[in-house]
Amino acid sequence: MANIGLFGGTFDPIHLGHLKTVLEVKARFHIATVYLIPASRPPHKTNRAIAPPADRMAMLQLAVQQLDGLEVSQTEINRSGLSYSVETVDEFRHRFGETADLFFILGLDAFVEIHTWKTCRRLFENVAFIVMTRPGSGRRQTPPDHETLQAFLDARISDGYVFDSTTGQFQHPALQPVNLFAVTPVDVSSTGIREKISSRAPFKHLLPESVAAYINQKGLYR
């Protein structure tokens, strides 16, 4: 069965950094389809207003319409209440079956907070992880990313994980593997884009043209 990637987020808005990153991951891990999954109500982002789900879905659909192997899933939008990743993974596992190779894609900063997520242990039982880092992020003053991740796994998840430097993968006898992958740095963020739009600064170069046009049409982030 083909590999399936799950890439969640608020996508408020989707931008070129998201797309470049996910396409790098898709190519490196030979993933047939990556599903971009916008959160309806993200549990960790309740301190600011978020664009309506319908608008974020529409922007995602526009962004991926010319990109093979990227699809948008309404899984979390269709669920009521807060968007919990463990429930999303359960839905995809049910959809594709127990033998499917599912990969949950997220950044290192988010991964080292995963112990605060709902029923996180079940995530490590049901899905493999691809943890994205940036080349050179392990500076002299801080440990390399694999050491940071090893310490986190030992302290918060299980001390049974062992790092294989040849594959960049943490392996465990009972839980799913955790893959470490350095992506090309892209200096763009959804927060920065919203700030540019709000201050009337140029922003169109940071987004797919169709997404920028949608934002202007709808008057979002003004």
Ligand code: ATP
The other form holds:
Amino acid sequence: MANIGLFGGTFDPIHLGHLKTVLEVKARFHIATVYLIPASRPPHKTNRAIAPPADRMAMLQLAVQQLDGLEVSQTEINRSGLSYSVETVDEFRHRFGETADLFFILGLDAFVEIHTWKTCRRLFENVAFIVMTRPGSGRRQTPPDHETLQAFLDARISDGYVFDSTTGQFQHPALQPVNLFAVTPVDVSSTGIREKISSRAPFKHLLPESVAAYINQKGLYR
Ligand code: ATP
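Right, the form predicted on its own is done, so what does the form predicted in complex with the named molecule look like?
Full assembly next; the chain just shown is listed first.
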């Protein structure tokens, strides 16, 4: 059974930070297909206006068009209400079966907030994680990423996780493994792009050309 990746996000908009890093993850973990799963309404980002799901979906479709093994899933957009990852994982588990190797992919900045997610414990029972390093989340003067992650797992998830430095994996006797993966840093964020667009600064180099053209055509983020 092939490895399957689940990469959730707001994707408002999708950018090169998402694409370059997830392609590295795909290659390193021999993942056949990574599903990019835009949240309908992310529970933790309710304080600002988010581009309509149809636009975020359209930009994702444009972004993955030429990329083998990346697909866009509309599952969270189709579900009404807030988007909970635990339900998304259940859905993919049902679709691919109990023996499928599912990997939930996210950046370190998002992972260290995971204890606030709905029924987070069940997520750790059901799916392995790949945590990507991200510029800004492992700044100088702060501990190395694996120490940050170990402290977080101990404090918030379970003190049973043990780090294996040869594989970069945190293993647990009862819960799914957490893989820390140092991707090539790409210092790009959707927030930064939205700010650049609204202040009329150059932004096209931060996302695929087709996505930049769509943003201009629709007048998004102005
Ligand atoms: P925003 O700036 O609006 O918060 P974002 O750039 O963080 O958005 P999201 O759609 O929220 O984008 O991110 C989806 C996932 O991708 C998250 O797990 C996030 O940590 C990860 N991610 C986003 N950008 C990068 C990047 N440059 N490097 C590594 N991971 C990233």
